[in-house]
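Starting off, we have a lone chain in the form predicted alone, written out as structure tokens.
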Amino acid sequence: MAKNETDLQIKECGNIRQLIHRLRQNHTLSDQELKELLVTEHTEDLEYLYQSARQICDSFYGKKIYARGLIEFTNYCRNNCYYCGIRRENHKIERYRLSMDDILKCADEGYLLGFRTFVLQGGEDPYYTKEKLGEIVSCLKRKYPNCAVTLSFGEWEPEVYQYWYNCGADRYLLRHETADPLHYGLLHPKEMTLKNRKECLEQLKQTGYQVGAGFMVGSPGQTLDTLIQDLRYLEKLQPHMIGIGPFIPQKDTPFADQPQGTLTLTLRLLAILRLMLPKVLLPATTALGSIHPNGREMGILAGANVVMPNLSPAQARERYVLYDHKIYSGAESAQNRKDLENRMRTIGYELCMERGDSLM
């Protein structure tokens, strides 16, 4: 079909489809145009948005959905973020730390199951010093040199990030949570600043990590304007990975009575991010699967291409309560790989156990 005929068809489909088409062609939309995509209620337009995102993802990554083995190694945290169930002042949860042997056992099991990326995630726990966590990373890389090690461990000094990188860490996940300083202040205590969070992300990129940022969808105080700031920030940062998921309240936090983020808005943002950053690695997060039985699959059909089944010991999974009703069994459990494979196959995709490095 000739280009002018295609453009004519797009024009006849309405303004929203024109916007989606322009995103597909790597055009930058105005803030108002992005807002139109975020608020449209037309089912056909949303289906076209998700289909477009899926097609773009397939053009770079094919039908592969990359699986990461998640190891939640500590639920202690020095921070007091208002939304988080493992915040410092939550005295109602049972705390735990995994030893190096515990972590290596998780990795051993994961390797036998086929995982080639391990994600070490924890609260900012000073018990794991620069050297202690570095030794864990080094041991993992020595034992499994063909695997990627991802850290998700918060804000630290540049020399600490460099040390862990030298030990063999490949990737680092640090969600910025919001790109609006005022909104950031609503979600975090005064000692935490958006400025420092952004500086950490820049330092991680300069160090050489594959870097992941991201935000909660529907967090208290979030508006369309703050969401636009998030999209603009990610467009500028050009991270290798973006993790977004719906805000889900936790009963022992100051935000216990706040409404959770919606499935629909999360899916729209996944699709928009896929179109804005076509080569990015984009997880269908645990939070998405926690608010809808098929949330993970719906995320993939909206442009996501990563899942993170849990390798943590059963008792640890129960205690890593970032939010209420977090799923950690069934397809969310790494041991139920077959279930997850079947779910991916049902929607036309293949669970891929490779390292799956970003194409960014």
Ligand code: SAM
Contents of the next structure:
Amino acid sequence: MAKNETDLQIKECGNIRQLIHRLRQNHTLSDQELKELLVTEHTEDLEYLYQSARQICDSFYGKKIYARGLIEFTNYCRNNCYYCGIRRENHKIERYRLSMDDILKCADEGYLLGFRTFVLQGGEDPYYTKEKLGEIVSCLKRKYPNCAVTLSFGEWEPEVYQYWYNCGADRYLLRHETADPLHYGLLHPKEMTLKNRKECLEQLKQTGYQVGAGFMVGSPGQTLDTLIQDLRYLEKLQPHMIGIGPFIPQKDTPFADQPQGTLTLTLRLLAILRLMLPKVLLPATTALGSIHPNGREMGILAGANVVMPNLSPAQARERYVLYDHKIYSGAESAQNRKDLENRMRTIGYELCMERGDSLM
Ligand code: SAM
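Moving on from the form predicted alone, kindly provide the form predicted in complex with S-adenosylmethionine (SAM) as a structure.
Once more the chain from above appears, this time first in line as the rest of the complex follows.
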């Protein structure tokens, strides 16, 4: 290699490390600098990025990786998001709803397995009225007052969010999906707007929930510029949790033929987000585990600190098909806690069954 080529590489390498160092020191990077972090191909720089993110996470959370029990309680949805396998117009999937009893059974099993957070996730299904879901939350909290209940159930009116909060819901996950309004319009039909999503997130925060936002990595139409907008939006919102995972096509959606999001971009974004919001709760998502057999572990080594194994009944898992090849067995199954524990131990971490509230 020519001398000046080597010099250039060293200079670039030094630059990227400086950027990582500045981010670590709580300095804001310019858009251009963030883009450089997102595209760098230097293996050593990427290793340095992941290690820095991991160190910051360890300094707040130690070697603990928090476990949440995921209950996918309905795959009916009134929305028609172009990317999602449970969208209203997908007539190829078998729909299901879990009853109060089914949900309590999942929680009972989860509690015995040691879980102290239950995440109730579903399509926006109006069958679960304010009162019906409120009753489910109240029952869960009465039975398990030392557990946190997280809802991930989409966009509702402020008084509905308030009602569920009063029933005892502690946290709410609502990914913003993209912070660019034009991009939002490419992913959703026109009745859905970014403005409404952002208002919901603000409302949830004001109500007192620990709030999670986030987006898919590599969703159709996503660019470096839209990603910068996502990072800026999250920086401003300061959510307690951030859910990001690769977009994965689902065969019966309008995005069936779109390419899937990549592992490496997801890992970079996890690490950058950890450095930007050091105390955030950041899951290594099921989608990440679905695109690579060690995706979860790699996510953790890049700064993630939450895993959400599945507690749903077997039939529900098969039908909650947000995307193709979604994993729900092995370490992804809450019943295989030991498997997940071993995987965490192999990379030097400990599966933690505490409630794991936000430090923010
Ligand atoms: N209805 C609730 C909502 O809208 O927030 C919760 C359920 S929704 C299916 C949960 C998340 O799944 C979405 O926020 C989206 O980011 C993710 N998702 C949907 N389709 C996906 C796909 N094809 N690939 C990866 N993630 C997907």
